[in-house]
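Taking the form predicted on its own, here's one chain by itself in structure tokens.
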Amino acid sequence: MPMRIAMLAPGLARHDAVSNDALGMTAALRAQGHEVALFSPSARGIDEPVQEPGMLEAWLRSPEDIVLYHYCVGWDLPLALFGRTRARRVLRYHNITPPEFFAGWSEGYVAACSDGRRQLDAYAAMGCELYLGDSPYNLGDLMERGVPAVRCAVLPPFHEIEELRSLQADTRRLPAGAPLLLMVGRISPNKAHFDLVDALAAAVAMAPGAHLLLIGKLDPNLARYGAALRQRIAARGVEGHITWLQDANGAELRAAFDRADALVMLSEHEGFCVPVVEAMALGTPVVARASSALPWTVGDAGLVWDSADPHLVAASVLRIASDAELRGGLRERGRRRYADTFAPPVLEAGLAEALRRIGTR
């Protein structure tokens, strides 16, 4: 039966991971015959009507309607809305980085993450009709707070990977070093860039031509972390072995995955990690730390180590680069995991099934 669904997000912007999920959900739900409206206080580069959140309650008509909130930051408005609405409530939890990762780097980030994680208790106590996590790791935050498993479902986020696959690669700004390590993601303390630099230094000691392509923006509010990262690079003597692109476009990102010997993801905290899925879809082997959601996201499609020991990581990348059988096996497993777990038709079917569950309660 068609449903009326209000999709609420704290912000919408082109190529943003949470925005991609909200927009992908919207398109999938409309294709399944549901009526969906987007609500957000800000929208940049979105080819879609977006209404102010203050208009959401007036848009709802029935207790059978659904409010689906993308929870990734502390925000009082949806918390209050979920507390009083008669509509059915779906909490889409994208995870909030624990504030301790930002201690000493940004007081603002510490405060924002602390506020966001404090609201977990309130959402868990509300008894929402559905708690929809990007990964089992994310749902753990809610189940530890008493949310019953019957009200939980895992749905990986919708993404732009099919668009990325269709792009013509642009290699003009890419380095020629080999082996080539790749890291994609914002420059943030939870991403463990210091460990990545140490792994690069170990790789250079083993293979002098080794190079790291670092793709990610540095928020000015994390300038202290950026300065410390540059100091680490200098201390390890690898300034000439790093290419850092803060403004890479889609064609360059496609080229980076094509050229890299491995995506190296040593994050200490990830709620899902879309770049890992991009790598799998495009046939780039993955080397990762077994932290937070990364083991589940990678599955059997990469080399996942309990330790971020720089020599272990470096040796893993060099082995992938030199061992055609290992490299081919990782590529095949990655493509298979993408097709079985993260491809758009799989996500669309998973979303439809999750909503059927709340319709039967």
Given for the second form:
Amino acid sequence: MPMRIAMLAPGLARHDAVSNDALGMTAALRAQGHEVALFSPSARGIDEPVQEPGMLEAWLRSPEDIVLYHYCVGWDLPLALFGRTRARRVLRYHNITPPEFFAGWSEGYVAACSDGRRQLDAYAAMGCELYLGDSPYNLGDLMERGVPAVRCAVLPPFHEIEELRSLQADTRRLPAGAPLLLMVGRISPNKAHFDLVDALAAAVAMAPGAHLLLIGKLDPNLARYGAALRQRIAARGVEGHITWLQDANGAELRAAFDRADALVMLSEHEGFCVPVVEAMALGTPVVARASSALPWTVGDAGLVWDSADPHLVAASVLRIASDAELRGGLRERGRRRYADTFAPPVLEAGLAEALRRIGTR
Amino acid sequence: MSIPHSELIERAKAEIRAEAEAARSRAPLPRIEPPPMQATEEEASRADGIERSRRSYAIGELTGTDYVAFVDGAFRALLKRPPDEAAASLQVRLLANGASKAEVLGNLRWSPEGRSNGVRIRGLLPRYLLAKLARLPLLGYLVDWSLALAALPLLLRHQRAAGTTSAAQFAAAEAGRQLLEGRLTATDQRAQATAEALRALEQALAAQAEQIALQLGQLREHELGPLRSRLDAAEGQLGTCLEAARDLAGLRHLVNGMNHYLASLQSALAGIEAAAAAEAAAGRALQAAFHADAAFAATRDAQRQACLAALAARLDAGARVLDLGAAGSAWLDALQAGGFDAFGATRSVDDLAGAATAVEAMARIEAASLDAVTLAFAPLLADPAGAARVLHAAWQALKPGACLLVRNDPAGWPSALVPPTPQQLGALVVAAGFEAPQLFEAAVLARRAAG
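Counterpart to the form predicted on its own, namely the form predicted in complex with the partner chain:
Okay, now the whole complex, with that chain kicking things off.
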């Protein structure tokens, strides 16, 4: 039966992970015959109407309507709305980085993340009709606050990997080093870049041509962390072994996955980690630290270690580069995991099933 | 036979561990002190010259410099950070295209980042508005002309003053040029004298070099022959030593690898033994607990079945049932399995905060829309005011003639309180507007009066 769904997000922009999820969900729900309207206080580069969040309550007509909120920052408006609306409420939880990762680097980030995580208790106590987590790790945050499992469902985020796959690779700015380690993601303390630089130093000691391609933007508010990262690179003496692209486009990202021997993801906190799924879809083996959501996202399709021991990570990449059988096996598993768990048809079916559950409740 | 992938990966991981250990012993990474944490605001200001705590400026403080220095100062004052290359170049381009400094300052002050910083520049707003007004088609042209005409007397005064200043600066520059010319002549004379001295030194050095070459030739003849033969002998010995060292290194790596493997094996065996012991202890504890709980579970299941049967006798299949205080899902599952359209609204109603949550939850439910409400925990009823609010909210949400079931499970009672008797519970629900209470051993079922 067609439903009316208000999709609420704190911001919508092209190539942003949460925005990709909101827009992907919107398209999938419309294809399933539902009426969906987008609400957000800011929208950049989005090719469809986006309404002000203040209009949302007027848009709702009946208690059978659904408000689906993408929760990834502290924002008072949805909290108040969820407390008073008679419509059914779906909380799409993308996780919020714990503030302690930013202590000493940015007071602004510490305050914003603390606010965001504080609201988690309120949402958990609210008895929303459905809690949708990107990963079992995200749902763990909610269930340890008392949300019953029967109201929870895992739905990996919608993404634009198929679009990335269709791009022509642009290799002009890519380094020629081998073996090539790749890291994709914003420059942020929870992503453990110091461990990554240490792993690169160990790799260079084992194979002098080793190189790290670092793709990710540095927020000016984390300039102190960026400066400390540069100091670490200099202290390890690997300045000549790193190429850092802060403005890579889709074609360059595609080329990076093609050329890299492994995606190396040593983050200490990830709610899901879309780059890992991109790597699996594009046939790049993954080496990762077993922290937060990463073991689930990688599954059996990568080399996952309990620590970010630099020699272990370096030896993993070198082994992948030199062992065709292992490399082939990891690629095959990655492609299979993508097709079975993260491909768009799987996500569309999962979303339909989750909504069917609240439809019958 | 092909090796299954999981076996291949596990074998590869074991070998990677050994390779990593070998690499660590060959070339350990030197320890690096943890990265410096955030300095205090004052220390940061001293380091980069940004006055982070300063929230107000006069416009003249920021317009005293020009070009890149002006843009740099504006970023540091308004955004409390140095400019990034792209943003600085944009503002410099604006200045080069004739934009006023007030416009650049305004652009930064009222950008999203500038708004969040909220630095106050006295006198900036009217200037910025005029600058923006001048950007409007046609109207901007008129505004520009009007401003230029109005400022004409002032511009003429500035021009005359600039002429005088230029003349004074030209005179000063001329005097400076003459002084430099004199210094240049003196420097030239000193350079010529130095060149002559260098030529003399060169000749002396050439004579010394000739003498040294002569002595070196003599030394070669007498000394070099024996030295070369000793060097050849030493090289031979060194080669032998190096070969022996290579063999030794290979042997050491093998021993290290084996040590690592044995240590891992020992640790894994200890882990398995500990896990087995823990599992055995847990099994014994579980068996004891199972026997203890079995009797209680049987009683509770019998009470639950009695309640379900009573509800089934009064309700049709598919009836809409709300369960308040569904701490566990067993009762809710039982209701759903019994064919009711049952749903839970709040995790707990066993204290005052829970009562408020329950009332809020029921306020979201349409009036007279439910066929039954079940209260899974009755301890709330120990608080008469809370009980009255919850029962009233339930009364409103129920259809006339619909059912209220209050389950008085003693297991849910705080040990400090004495559970009420079914008769006392019956009196309480009747007082809240329900009728025909049917009393069970641990529950009361009543009907919502037509009201």
